[in-house]
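Coming up is one lone chain in structure tokens, specifically the form predicted alone.
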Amino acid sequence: MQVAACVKWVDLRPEVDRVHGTVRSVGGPGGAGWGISEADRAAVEVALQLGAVWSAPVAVVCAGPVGAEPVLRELLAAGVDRVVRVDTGADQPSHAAAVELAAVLSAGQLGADVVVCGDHSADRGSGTVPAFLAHHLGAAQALGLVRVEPVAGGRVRAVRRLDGGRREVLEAAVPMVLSVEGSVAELRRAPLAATLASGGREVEVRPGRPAHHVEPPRTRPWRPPPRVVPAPAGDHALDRVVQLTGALVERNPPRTVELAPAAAAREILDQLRTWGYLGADGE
């Protein structure tokens, strides 16, 4: 048996614009501000847990730069058996950095029966990764977990939580893998002999795949291209006035329309060249 956490390094006090909502991070992926995210940290210490109950080794792989050692080797200090960092940019889409860590997790290397995430990063926060791992790795799934308990024969009773306050009682076998919430453990605070002696512990470093640009996502409100109407006319400013602002115009009240989905998306495109917003060409 091998439990494993995956951890990733993010920037957890990023600056947020207030006016466009552009994140800006601060400093270097080196800097003061980054870590590992509360739900990373509650993940190692349910991994541990595990380990513990089923007397398997622990292993953390965490999708960073460099910087990230330090953290890591205060998790060895906390009694993990063994760090591979999986050398990535801070930026890796969670497709991406799903793909890197599973080739860590996978037989060929580390062969993980268990992996235990985080329920999201504190970059994103889509919550992807997770499920991302299970379909690379063909394991079953347990997502969004607020308690998780050991069983016999490799097996976690875990509770999830669903909408409107409701919970739901799971059972999985391994392989697979969970994603804990931060409130489900609290990390352990290692010793001090053990972290007095971590700094010369060894990080294993895996070396990532290169980087490839993509659009950054659209963090600002969506707006619509600007349309081209021409020019009011009218002798007097009260004309110009009035056929600018439409107050005259007969409009079309709101309605609904119930169709296939195939009609459905002729009948926005068609109401968006109504609007001028789309050419006759649909650009």
Contents of the next structure:
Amino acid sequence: MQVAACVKWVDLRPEVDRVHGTVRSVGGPGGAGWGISEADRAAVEVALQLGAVWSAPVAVVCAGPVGAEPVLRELLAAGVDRVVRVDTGADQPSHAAAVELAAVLSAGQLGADVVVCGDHSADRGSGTVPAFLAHHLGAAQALGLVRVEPVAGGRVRAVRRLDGGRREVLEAAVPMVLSVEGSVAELRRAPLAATLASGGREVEVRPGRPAHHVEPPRTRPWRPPPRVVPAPAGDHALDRVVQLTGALVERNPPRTVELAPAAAAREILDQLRTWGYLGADGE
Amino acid sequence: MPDVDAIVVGAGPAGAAAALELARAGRSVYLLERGPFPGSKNMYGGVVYGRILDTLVPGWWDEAPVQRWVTRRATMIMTGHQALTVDFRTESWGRPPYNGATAYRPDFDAWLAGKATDAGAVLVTSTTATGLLRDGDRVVGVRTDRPDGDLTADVVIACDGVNSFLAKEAGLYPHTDPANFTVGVKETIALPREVIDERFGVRGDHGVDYEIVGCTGDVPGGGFLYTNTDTLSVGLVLSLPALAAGGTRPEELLRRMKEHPAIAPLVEGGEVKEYSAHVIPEAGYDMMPELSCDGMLVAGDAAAMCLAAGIWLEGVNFAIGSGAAAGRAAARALQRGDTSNEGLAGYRSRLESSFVLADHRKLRDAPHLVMSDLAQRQLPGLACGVAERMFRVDNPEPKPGLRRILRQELKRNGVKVRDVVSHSLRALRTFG
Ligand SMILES: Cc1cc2nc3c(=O)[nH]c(=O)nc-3n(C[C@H](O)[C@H](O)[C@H](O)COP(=O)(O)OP(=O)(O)OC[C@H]3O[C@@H](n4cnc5c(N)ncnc54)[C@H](O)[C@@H]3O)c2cc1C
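I've shown you the form predicted alone. Could you give me the structure of the form predicted in complex with the partner chain?
Below, the chain from earlier opens the complete complex, with every other chain and molecule after it.
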């Protein structure tokens, strides 16, 4: 059995355009503020825990530049057995990164049976790399996990976050790709002696393909992902449309009032009471 | 047998300089830093004075991560609606060997620590020294927050910044008085580079440094405004006891300063990128601890070596100066095989003969003068009042003459001539 974690070298505090939602990195990929996200750290910890229970070696794979190596060595100090860096730029699109990572994780190289990833990267990542990986590796996928417990025989029981506060409990077996949220586990502190020794430890480097990808310019403003609302009920399409649009529902048109601050505050409280947000006594 | 010759705790400017000197002397040295990289935890106003680097890193100006070279230094005295500015500029500070530069600490500290690691020091990040290891009275190493985290050395140099837990644990600070500390708060405000050039009347990589008095309301202190390439650093330094006693909150005072008619046009339209705060050892010489004990030295802010004396707020250069002296003294003591308190005494004598203690001793009274009621509450009103009356044209009244204006303004601001004279004499003794 081989356990692996994938981590992304990323700007942990990118600038996000407030109108377009475009993400811009500050400073170069070797610069201050770059690192691996909490979710990726959690992924490494989960991999270490699985490795310990199944007595399996743990490898970490990272597609990133040479500037990532000091942080990767910290992972070696924390107990990871091998670290492989695929020598690419930091700005690979998800599908291209997944191809690079899958090549290293596949049977021909590491032969990873379980791959643990962070759920999405800190630079507004789409969270699609784990799914691409599962596809390339022909593995089961359990994504967006908030809990992972190893069960015997290369199986895990996991809890997955669903929309609307729901949870799904599922079991998966090797080969599998898991993606975990940052809160799942805190990466263990490396012992001091291992930290001091890690400077001399080897990070294996595999050549990566240069990134040809150019992010197409956005033509529309960024929109937050849609909120799931229950489907409208009704036998006829017209009923459902009316329900969706709220067209025939009685409602009060918005009012604009101009009042002194004290009176305005009273007005707001009265309105909140009318809507049922406040009790009669203002509580 | 200890793990290493020397442990330096804290990869700020003091620690990096100490580790650099030790590594250059061929000593094995661990440089411990609690943050993920040097400078990640550090903040300051924004100007590094580079003369101290001339010997440490010759030609530093070609490689140090500088934002702008300071070619304009201004001191602004303000009241609620007035401002009187003394504004000096010289082009000679805009070319080698330069005078001062604005720089971001994560860049600058990482660069200086990089010099130490290039020389052979081993940087250990994300590792906090949580206490001292002792053999009797002698310091023999540090305990860290990592599993199995004890580390031993012949000498430990505490460069862990203001409020040094290590120096306190070693008993080097007999007592700590909050009145000796100020707290600095700062906003980093983004503006396009051209806008900064235009507003501050500078070009290319030249920049401006403003020190401000009279901007802190009911809390004694001062303000600053520095230009980076495409941000401004705007902040206040405030008396800790006055804040603790319920004075106006720092962020409110900063908001008020940014709304002052002399400051608002400079910061207008900028986007606040960062708000940070840090304590400053304000009282300088009067609060300095013992500088060494058996097996340990203290340098930089950990030894209260920041110079906060009115128009001078210099800590980075004093930290580098003291850190380098500590590194050299430790290397010498290691060479002689004596890192006892006596063996490390060379540290104090090096500091005595350098600007570090010479300036501190000379300017010993400066922090008290600057924080005095007269300087904080009365002088700004007096200076601005006199300036307004001098520049105002009162025709058809005849011009009043300076003496009359002074008399009237002294009275209006409740300033006693006696106090002005005694303060002037003290100031002359201190700065003269
Ligand atoms: C608001 C403000 C404005 C200032 N403006 C200026 C200015 O414009 N110019 C100037 O020259 N100076 C200025 N200073 C002063 C200057 O910042 C300090 O004097 C200087 O940073 C001191 O350097 P140092 O290396 O002694 O300490 P620090 O810079 O504080 O570095 C201490 C280092 O030790 C690390 N550390 C602390 N404890 C531990 C531990 N237990 N284990 C491991 N690591 C630890 C910290 O993370 C840090 O990296 C200003 C300060 C403030 C607060």
